[in-house]
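Let's start with one chain on its own, the form predicted on its own, as structure tokens.
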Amino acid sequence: MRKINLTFFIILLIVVVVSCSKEEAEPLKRVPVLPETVYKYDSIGGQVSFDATAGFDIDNDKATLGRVLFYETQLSMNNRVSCGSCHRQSAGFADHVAKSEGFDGKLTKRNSQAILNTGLQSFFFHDLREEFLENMVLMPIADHIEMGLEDKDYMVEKISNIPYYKELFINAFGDSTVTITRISDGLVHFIRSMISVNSKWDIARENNFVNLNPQELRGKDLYFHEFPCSSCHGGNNLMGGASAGENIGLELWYSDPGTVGIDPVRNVPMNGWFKVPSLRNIEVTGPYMHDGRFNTLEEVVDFYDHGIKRHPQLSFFLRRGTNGGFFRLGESPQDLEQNLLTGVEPLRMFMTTQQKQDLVAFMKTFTDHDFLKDPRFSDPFRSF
């Protein structure tokens, strides 16, 4: 009987001690841990012959502030998510899921886009609705699904009441005053500094492609000559022009219409036009498309190979008669024009298995591994 009582009291004592410990323990505090010497965000590595900043002067102290703000969960309504929750460095600052989870558990309307080389872009979001990065950086914070801080005064109040921002604002602006403009400015400097120019492809372009293996070289020829990939995904940033929208025939009719406006050919409301993304770091930025419907690059290639739908507003680059800008053998310019204006015949590429593998291998040379692990862009917060 004494053994039973002793055991009972020992168990009771353990329960009391554990309970008291839980009640007395302070919750972990999440604070940024920054290097003693400010990171050089204005320093760009890699062998490149173009200006990825587009002439924008990056301030290191403002970018440091922006880094903390980018990963700050207190910029959401209930302190649950940050910009970095939906734009993860390991995913090329996209996300690993088709739709990201907002502050109250609801899913975003569209797939999170990768962040890189914003100086080479002129419009933002899948539907190209915002021209200025200064405005764009605040919109997800205020979005009712993503972060929920629709009241900008409350946004300022929250940041003003966090002690570690005092020094960051002083370093960036000369005093500790928090304003919407300064929050935006910090985020812009940080995001502008997210420059990816050191992929295997970048090195190849500067060195006559000697670092590409035979499969990658075959894929390069397919990408630029055999198929129309580079018609939309060309240029220094692998996205054609600075920013453009195209309808790639994912559906015959899109429930999400994408870009608002009028189809310039048919003079009807646009349906299914979305921003052409950069293919830099495409290996790690899946799931793919505005709705994240494809999980792998192989699925994407299969779609372009034989899955393009006959949408009446289909991109000219993806119609029969065009192949990276080239006419089909025996097709006159007049025949091509008639086809483009009166009938939609989606391009069918009919790739071999080897061609698909070569194309995917080449696109993987767009991965900038230094960018994906650069400590300047990493989450500075630690819990104590």
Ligand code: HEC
Second form
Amino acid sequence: MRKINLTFFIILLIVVVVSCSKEEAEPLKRVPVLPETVYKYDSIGGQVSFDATAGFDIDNDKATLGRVLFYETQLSMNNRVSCGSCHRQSAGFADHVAKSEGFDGKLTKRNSQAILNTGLQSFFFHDLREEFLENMVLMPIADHIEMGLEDKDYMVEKISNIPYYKELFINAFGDSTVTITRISDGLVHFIRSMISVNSKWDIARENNFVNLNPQELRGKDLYFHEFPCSSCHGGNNLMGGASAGENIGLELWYSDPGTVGIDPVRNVPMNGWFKVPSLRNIEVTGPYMHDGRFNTLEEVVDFYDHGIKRHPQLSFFLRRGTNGGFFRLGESPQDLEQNLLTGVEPLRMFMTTQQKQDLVAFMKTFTDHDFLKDPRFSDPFRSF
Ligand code: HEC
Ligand code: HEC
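Now that the form predicted on its own has been shown, please provide the structure of the form predicted together with the named molecule.
Below is the whole assembly, all chains and molecules, this chain first.
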């Protein structure tokens, strides 16, 4: 009797130990923790005199769903990567590496882009290949490097089986049915709400620049008048025109050709044309350029100062004889024409050390510290 009892006790002990250690090994559950009253996304950006939503009506419940989807690792093939893995809020929704790691450990072809004021942009990706944000937001999920979830039915099934989405879909759409269009819709409302218009620069524009210090004011003059920066990174969003990229002469010939198409002036395949990015939050979105080749703004400025290459398709704004489309003193339209016909002479800016520092100081006024900390855009997931 005593012996049986002992055997029984030992078996019980083993069972308890095994089940305990099993419990310990169980991964933590990631669950979104959302505010009791839904965050207001529909009034962001009201403090400036232009409409950063571009007339798009942001719905608070759809944006809330989009926020959860944006940080949802289960939208990737192996449940490890979310949009937020490569688009980090503290980095202006870019990230701090030249190429980002996708779900399978492979690296993306290009540098992760900052996300902001998408309402003011007409084309997406470095090569401007996508016009509609509605299509664009689903691409990273299916991308074989980024998130790897190619099968749309499986995506819908996965999201349908996660309990916390039920209420989010009901709030956003009136019932809990998950569809691809609704997933895209939620993400679009969230991304459209990522409006960044509260930088020192924005405040300066509304107040006759009284809040800029002498160095920033000198930088502003250089940016808008002395050097051609604002010809490309200009306007309310400090970015280029909508429909075409520019070739800035990073290389003599680009292995990543960028925009696909025919160069309208020379009638040859385009090479090295990339989206002119908005310089908002540029202080925190490095490394820079489509391939993340420059780590600091100082390196970028050095490149523009004396590093522009003689690429046959180099933008006119960066050739000698032009200053952002204006002629330099002593140079005529004939000189310009000559330059364009006879070969490419890249612009050399001959910046002093002081000018370089002033330019960088000025670009740092584009940082919107509220945007980088706004809880409405933060990761709602907590592990339990
Ligand atoms: C593995 C990293 C990675 C993940 C995950 C990822 N992205 Fe990206 N994202 C990038 C890269 C790299 C680019 C630039 C791609 C290109 O130009 O070809 C980009 C570009 C973008 C752009 C274009 C911005 C512009 O200014 O044109 C948006 C918007 C965007 N991503 C949103 C998302 C969303 C939404 C998700 C989740 C569904 C997501 N990304 C997931 C790396 C990532
Ligand atoms: C001809 C148009 C043009 C002009 C002029 C121009 N840029 Fe750019 N800029 C671009 C393009 C296009 C890119 C992106 C190139 C790439 O991704 O490879 C870029 C990229 C940048 C970046 C990095 C952005 C990022 O997110 O990686 C910075 C910073 C920058 N430019 C600053 C400046 C400054 C400062 C000047 C003036 C000295 C200037 N640019 C003049 C077109 C221009």
